[in-house]
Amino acid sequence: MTNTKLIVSHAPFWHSGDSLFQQNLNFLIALVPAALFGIFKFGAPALGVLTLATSSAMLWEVIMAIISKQKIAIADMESAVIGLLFGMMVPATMPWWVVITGTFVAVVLGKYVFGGIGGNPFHPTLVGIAILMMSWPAFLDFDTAYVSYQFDFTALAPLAALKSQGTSVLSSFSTYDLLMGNEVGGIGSTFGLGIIIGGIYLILRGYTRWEIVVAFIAGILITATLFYVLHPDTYAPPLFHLFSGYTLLGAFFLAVENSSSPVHRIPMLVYGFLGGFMIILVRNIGIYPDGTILSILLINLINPLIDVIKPKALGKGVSHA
């Protein structure tokens, strides 16, 4: 026998042909409609927040690469997506130092602490937003943030109004209004139609798995419908939940992040449905008006357990199969 040394590199062993840059560039393109709408509605401050969030996230990426003596991978645009998503989830009046702190937490604690690209068990943007929610919740109070703005629609955050005033506020928000962004909220999270267009674009390009999106939306609609049918005077109808808050952004852009979501089909369906299910539980019986951030972080946490679920092979365990 010859003395042959076999060397095998680590997975993945198959490549689709796309690069991280191409993937993240398409995510940025998909986010453009909702981001532009936010700039149009909230003005120059919104542009400032989006620009600062994106640029500071990329700067933290460079700083951490230098400190950890790693190759600077800013060109793959991963940090740009993290930063832009962060900016789209906060109000246009967010102070500059809070934006920089949030992107620091997202990039450093949400990504680099776990080893960088592909190692993060949670969506980095959600880590940054969640820390801000716990530390300075007043800065994410959309009703207070836009008190000096003049809008031609009901200037209330629908989920917060529902939590504080009950179902009497539902008449102020039609499905059309919610879909077209006639609500106050994060810079890029209010324009439901734009988010849907961007999300469908990613699905058609193959960068987002439809299984997670469909299961996530199904979890929202089915759970909200059950609550609404049982107590219509207490809980909001399912479409109100679907088109308000961070729901659509969560379905199309947050829950589908590659490193923190399943890779097998059945686990994807379970993962997505649990996310939608828990959002409605938090909104209807929890203390937080939205619940999208905490719910997706939770399914990120249990993702490794969900991803081992596999249906038994046909005939397995049957004698003489």
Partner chain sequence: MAQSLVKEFTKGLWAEIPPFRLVLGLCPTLAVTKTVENGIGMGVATTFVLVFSNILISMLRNIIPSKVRIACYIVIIATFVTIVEFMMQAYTYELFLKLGIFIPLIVVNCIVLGRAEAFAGKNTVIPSAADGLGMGIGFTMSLAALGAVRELIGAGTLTVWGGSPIFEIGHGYIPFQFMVEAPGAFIGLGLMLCLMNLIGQK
Given for the second form:
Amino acid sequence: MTNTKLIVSHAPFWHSGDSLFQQNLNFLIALVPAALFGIFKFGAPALGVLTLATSSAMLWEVIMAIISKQKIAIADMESAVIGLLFGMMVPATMPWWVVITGTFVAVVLGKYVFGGIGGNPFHPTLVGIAILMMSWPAFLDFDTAYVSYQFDFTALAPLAALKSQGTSVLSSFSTYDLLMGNEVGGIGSTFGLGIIIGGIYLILRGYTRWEIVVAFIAGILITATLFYVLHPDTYAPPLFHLFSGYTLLGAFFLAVENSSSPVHRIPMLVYGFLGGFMIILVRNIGIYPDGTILSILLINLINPLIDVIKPKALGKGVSHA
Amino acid sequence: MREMLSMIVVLTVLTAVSGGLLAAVEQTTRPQIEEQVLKFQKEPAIKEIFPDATNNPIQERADVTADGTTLQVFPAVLSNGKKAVAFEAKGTGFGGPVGLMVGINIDTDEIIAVRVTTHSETPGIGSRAKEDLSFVSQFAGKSMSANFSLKKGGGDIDAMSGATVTSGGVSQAAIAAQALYKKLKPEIVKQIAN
Amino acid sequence: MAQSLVKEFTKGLWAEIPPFRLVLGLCPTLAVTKTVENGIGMGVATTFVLVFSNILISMLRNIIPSKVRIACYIVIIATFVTIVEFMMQAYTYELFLKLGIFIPLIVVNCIVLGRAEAFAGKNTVIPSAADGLGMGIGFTMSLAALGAVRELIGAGTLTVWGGSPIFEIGHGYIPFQFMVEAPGAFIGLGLMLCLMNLIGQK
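Shown: the form predicted alone; wanted: the form predicted together with its partner chain:
Below is the entire complex, every chain and molecule, led by the chain shown above.
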């Protein structure tokens, strides 16, 4: 053994044993309660949209991998998570071609043009939803989407109703109803309890970081409370904001996406808090009914900036005061 | 020294030739451009200012002159029999001259409406003066003796947010219209009486 | 001679097609390509300026002192741009209204100055004219192509000249409005660049 070479490589030096596949599988498991509830509530069309969104997202991934001559990596289930999240954010009555266009935008423009897994600066699903909202807002309007359905609760999208009619509509939405999914909305975004259970599962398994989730929810509650305390007549109470629209899905599943969120603790707290803060600003002052998508895209954008707040490397602590 | 001289000579000759050429092109295309501006800018503006005109202000347009100032005016008869007149005045905006068509009720000296016509303002910022009517509608109903400066300058006009220079150009044009109207009113009345 | 002329002409059509290969002149490419008509109008105006400024600059290339050449080029280019502006105002006023501020901005379009500096200032008249014409046609084609993609997807129509569409996708088509908005221009351009590179690789 005369030519033994010492190989020097970059950190990390240990591996938790997890793979992308396991992480994404756990994401899918965590999404199951909310998705099942959506299928149960909105019926077969919801199942159709969810399966179409998931399968078309995987198909776009295969096509893009072939075109860009990369290894076909659908087995890691990354695109399945993107597709399933996309399906869970849209109404059950969305036409098939809108779903396919949306997953195309999400997977191709949201993920592949940035170089595939780990390269995306934004959450791919949000890119898809945001571009659909600019193009076909009518198909994402939850009030008109469910006109043919019979519900035993107020069939008004809570946030849109709040925007157009003011706080007088708040009496028709109890916090319990919002938490138990008795509201109209995206297929998988209405069942608050299911989302919370799935999100906590992910945190306990260590796939998402509690710092972002807690800071995000704190941002919403603190900002909304400030507005509510100052003008209880014009602004909705904090719990209404927390349990309506995409808020919970955003907090537990969208803001925490790996490649578009910070890696250090203080940046994570700042990142999450700003996200919650922006949501309430958009809802209370801006023109959009639900600011979740906009605000998460914005914090994705500032992620590289705030991630430079990091602990000092050991052994380099020379200060020139 | 030779090089210096050649630089000066070449640049001077080049700019002089270019200036002459442009003047010639401008001369030959001017009547055509005026016709186009009349058709695509002034006519729609006048139709919006006098939606209920019973005559055709475009066809009855005439030039009035006083003290060496010539102005093209568009006389209109409104549906209630009132007489009105429209003419264009210019101010300087962000990207060049801003044309403002002003419609005035002859009897009361009140503005009926104003519209921005030709301009070269930044799309989406200054161009809102033309597209978004909430700015120009401030002028409607004001007397021709009101103060058309921006509020910042002590006048009555709210500037468009983010487009103060364009707003200033429009306000300048309105003030120019005031001066023109004051000077030419007797002639305009005479013209309409014919 | 004839062969090299053809080469100067055709390089602008594919090998050095301005917005996609040289990635020059992106301001009008992004701003005016909402419809094919706008793209063609802008392209024709730029072609006119390119050809004539190239011809004049190559004619004067031995007279213009090198220290003030950029100033001279700009004067020449600005003259032709203003002529184009007058002409458009006089004869195609509706198109002038749509292109608006972007016509005077041809003066600062990198393609025009770029060709003057890189080609016309060093070559004789006829190759310069061929270069300008080729570049201009390439630019027009690119703008028309991007305009076609954006208009077809974003509005469901194709308008080549005169304001009324020559082709319309049926009534069932709900336009993907995103493509005619400003971010759609960036994404459309990006996808076309990507496609060009993909084809170029083979």
